[in-house]
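Presented as structure tokens, the chain that follows is alone, the form predicted on its own.
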Amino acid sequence: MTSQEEDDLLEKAAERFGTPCFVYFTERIEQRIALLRENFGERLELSYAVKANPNPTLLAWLSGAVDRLDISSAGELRLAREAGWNPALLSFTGPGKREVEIGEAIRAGVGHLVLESLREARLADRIARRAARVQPVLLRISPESLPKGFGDQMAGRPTPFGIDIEDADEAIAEIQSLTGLHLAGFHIYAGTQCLKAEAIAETYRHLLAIFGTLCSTHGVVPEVLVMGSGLGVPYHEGDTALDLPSIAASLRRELAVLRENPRFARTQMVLELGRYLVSEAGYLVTRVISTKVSRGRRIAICDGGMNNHLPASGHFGMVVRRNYRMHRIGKASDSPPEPLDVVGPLCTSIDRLASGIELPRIEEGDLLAVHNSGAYGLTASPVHFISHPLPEEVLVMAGTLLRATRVLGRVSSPDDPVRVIDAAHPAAANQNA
């Protein structure tokens, strides 16, 4: 699809569901996919962190796409089943699991309990042997480092993510002596947002020695391995995309070693990726209400902002804001850009999603589309502020915009059924059977 195909989609959704709105096109996901299995191949399962992006619609449409589910919360857990996804096909991971969500995961079958500490393997044990059950569990590994590149990274500092590389063996041993729990694997995630292949590269060798080293030293023959991506995408202008064959070459160099060994023979090596698969898949689309001059400075408040789209407004982790890139949507450039803050409706002064960002004159009406909105948006966002109506979300499948289930509100209780399209992946059957 065409630049310009995209934008007469995006004012088209604008026209029929309004402003502001998300637009997520499937399209884009699936050219994601189709380069991870690309470069990856058979060597990796894909698993998809539901957090980045939760969307009911979009949760049924990669039934089928990605081979797993990443969830961290019992209300992930019921939009996962509601949107068709076999239980066992999740793992839950989050450092603070209660126990009543715990319990409702063992209960549904969930395919692996993602430990953070040696309180949620007693609990699950627990709960598990209460119903007659032994649940598989992978341990959450904290790294004692990670190479420099990672806007976030939990390595070598107090986390509330997983064991402490140094306490691990003390935990496993204990795990091991739980008649409640099967320790299927190992799961590290302690870097997020790199676009240094070279890094990321570093970082999975590192991650598989300790892989290896756990499973020699405790005796375990692992099912499952799961290796946090931290594969980012290019929010800002002067951002360079990954380099993703660079990684995937080394990677598949590290795994033929390791399945050198029989104790890996069979184990199935899981990369999860939030952002990587739907963020640059997603436009926030938001009009201009009015524009005015402020001491020399060109300001456009628009009717989106950051109760609609926290990380835009640089309110999620970043530390020296930048802009995300944006572009008007619909007219041609035959104005010069030139300097404008682009702000939202919010009666706050951080309500700001652009500072002195270059754009061609911007008018009363104008839409505005902000790119890599696809992950962490609306439900990262505040949207209660200011008790403004919340943004309808749209995907494009085939060209087609259909208006998605929302999200928001929907969780609260497993009786509350979420209704979602009848829009699941052709493979979906296979992987839900």
Ligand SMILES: Cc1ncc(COP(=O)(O)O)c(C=O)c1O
Contents of the next structure:
Amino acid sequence: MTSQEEDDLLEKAAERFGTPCFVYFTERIEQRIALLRENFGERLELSYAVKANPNPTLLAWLSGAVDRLDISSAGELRLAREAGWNPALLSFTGPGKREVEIGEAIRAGVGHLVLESLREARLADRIARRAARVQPVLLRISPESLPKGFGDQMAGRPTPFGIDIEDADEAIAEIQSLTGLHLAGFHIYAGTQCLKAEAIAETYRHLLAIFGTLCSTHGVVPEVLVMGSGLGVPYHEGDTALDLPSIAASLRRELAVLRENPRFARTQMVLELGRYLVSEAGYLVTRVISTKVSRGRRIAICDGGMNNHLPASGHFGMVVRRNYRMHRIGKASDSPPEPLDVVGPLCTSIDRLASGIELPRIEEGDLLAVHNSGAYGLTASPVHFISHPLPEEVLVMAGTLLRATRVLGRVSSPDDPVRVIDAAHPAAANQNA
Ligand SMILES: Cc1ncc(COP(=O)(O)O)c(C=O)c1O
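Same protein, different condition: the form predicted on its own was shown, now please give the form predicted together with the named molecule.
Let's see the whole complex now, leading with the same chain.
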């Protein structure tokens, strides 16, 4: 699809569903999946991290397109099930799993419970035995170090995530002694948003070495080994897209060697990823409500802002705020670019989508498309702050616009069983009585 065709569809979406709205082009996700398959072939399965974008229509579309889902709450479990996913294809990560969530996941038949602590292991064991089941689990490992250059990495610091590798031997021994659990493999989420191919390849080699050591030390013949991918996307002007073929080429030998080892001959390697699959497929479309010049700077005030797209406002893990790429929809560039601040409708100075971005002259009524909005958009944003209407979400499939089911409000109805408080926590039960 050309960018003109995309713009026509974005304009149509704005007319039909109002602004702000999120528009996701499934064709772009398909291309991403094809690129990953082409490069990693059968060696790595793809597990989509639902937290990146839990839109129910998107999840339904993804079934059959990716191999697995990673969920991080009972809410995400329900979304996945409603979207038609077989629970056996789900893994459940998250450092703060409540007892009721673990119970719901085990009863639902979740494929892999990813243990982040011995507390979870003991709870899951009890629940599984009570239900006369053996629950397959993966142990999430927090490495002591990772190769430099990986960016925002999760290693070598105090962390709520997983078991520190320094403590892994004891933890594995205990888990192996629990009859309600079956240790099916290991999980490492190494970090996020890396655009350096060699750093990623080096990190994956390191993770494979850790898996190798853990499995041989503890006699584990793993069914599944999960690598949290870190694959990044070019959010900002000047960012270069990831060179996936060079990562694959650089790992080919290690993956082949692993396969030749009888211990790993039947192991399914899994790449767990969110943004790399969906981020670039999505746009936030927002209309300019008014423009003004303040102290020499032109400002466009839009109907969507950080309440819809917190990451683009720089308040979601960005150390130094940089502008997301964006463009004016539909009009030819008839004026030279000029610096512009793009802000949302909220009464706070942090509601800013761009500072000094170079765009052609923007007028009241223009539509702007914020790029890279397919991941960590609506559900990562403070949508209720200042009570503006909730944006629609739209899927574009084969050139047709489809109003997607909204996720907001769907996972926290008053009779949500997640709220039925665990008797093991009487203080919480009193609060909810
Ligand atoms: C355990 C786990 N897996 C996968 C992801 C997805 O990360 P990304 O969107 O950077 O691929 C996250 C993100 O926080 C995560 O915590």
